[in-house]
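Just one chain follows, in the form predicted on its own, and it is written as structure tokens.
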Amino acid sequence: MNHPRWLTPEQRHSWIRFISVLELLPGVLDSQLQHDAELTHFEYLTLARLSEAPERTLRMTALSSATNASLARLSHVIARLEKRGFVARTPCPEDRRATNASLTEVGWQKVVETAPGHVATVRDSVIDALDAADVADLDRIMGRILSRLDPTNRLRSWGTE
């Protein structure tokens, strides 16, 4: 019989802090984006991923992978963003069975208007609490964790292109 490998007191303390950040940070990001831009964090993430794609367009399957969302969830969100004029769906010219999502000019303007407030919240909530060595440590540590959670590198590569 295998015995559990319990966390040491130091590991448990670190884990509780880590999980506390994971619980609190999404609410902080959502609150700012809802207040300033009437977007959820996931909607903003979707627009941001499209804004950085070639021609601001991705296949729905690629966007689903890039946002770590099921196609059903992404389709629902894209429908909401479409109604607001931020995104357009079109058949994929290379594969008529596939659908592309494209950021419209209105959607691009929404990203441009929203990004400064979002970045300010990220800085205030996380980055400005760290010195340069802490940022390097955070990058190293998150890279190691992501290599286990994201072995295909679909999320890990975002922002490194």
Contents of the next structure:
Number of protein chains: 2
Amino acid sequence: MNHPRWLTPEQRHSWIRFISVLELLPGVLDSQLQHDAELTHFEYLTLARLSEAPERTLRMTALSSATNASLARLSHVIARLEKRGFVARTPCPEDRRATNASLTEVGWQKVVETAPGHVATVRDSVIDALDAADVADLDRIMGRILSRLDPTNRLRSWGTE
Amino acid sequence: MNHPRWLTPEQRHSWIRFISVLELLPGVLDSQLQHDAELTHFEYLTLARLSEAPERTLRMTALSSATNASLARLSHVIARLEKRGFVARTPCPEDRRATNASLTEVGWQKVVETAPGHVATVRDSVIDALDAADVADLDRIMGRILSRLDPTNRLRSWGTE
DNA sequence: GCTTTTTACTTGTAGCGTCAAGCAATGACT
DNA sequence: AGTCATTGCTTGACGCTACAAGTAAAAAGC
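Could you drop in the structure for the form predicted in complex with the DNA? We only have the form predicted on its own so far.
The complete assembly is shown below, putting the previous chain first.
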């Protein structure tokens, strides 16, 4: 066929709603965190991932996979978080090209203080709008989309287990 | 309770997958459009909305609602699109505070050229991963989330009809 | 009719992300 | 052991978005 395969009306309707959420939700998450903790959603995510890691430490590459970010982006972000005392960078002994990022005590406290408000926002804006079946459906659907977006499955530890 | 209501494991798993998609998908859409048409996803959306409007014209406020953008953001974007000849701004005769943005012929051609590649990307990265039931579920779930994110229902013409 | 408020939009600035380029260490290959 | 490619990360410049402040017109109040 020389025409593209357009979307069906159902697909189109669903897609438009989906990108509306994609457009609106980041703003909601960012502004709550910015207001209450002076953190970007991505900065919070970074701190949260570190807080869950063994020794609260991860190599830059591992952290960038865990947060779906490019190394360049992560490098800028960690630089900012380091300036504020939440994260410390130390050279990795096994591989001298590599850098370990670890959460400081101050950074840990920041996560502890910030998490409840963030979870409340996640509930308010998303989770509490959904029943158990919705949550299961969302999980299934996002899993299918992720397999297209992230064919190498860098996220398998969180997303595909 | 003085503890926040944490997420259940199912909710948490679903949420993490969801924000992974939220983090990855905009990059995929943006880079295809940037590469093939030198447009942002948001710029494309703006042109697409105009192309569907009567006379291919909308007032700035209406267009900002249709695209989920602040007026400030839209103003910058329209300024860029105007410089490139895709959009023209004309003062609105009925209300001299208002501005009409309309798609030029060049802008219309741009949409016509760009749409097929964009739809193909949408299919590749999302829609073709989903069966009919998934699409219906996604539609339902995003509708529920939108009702939280957009309580005033500015999007009703597209999202809630 | 004159102020006050609201609506519609624009503009400047500051901050974050992407891209391209770079460097240094490592591994592979000969 | 010497070259070449790859990996791990950093840096700088540029572009887009959010935020704050400003202008101008219209509507509302008195």
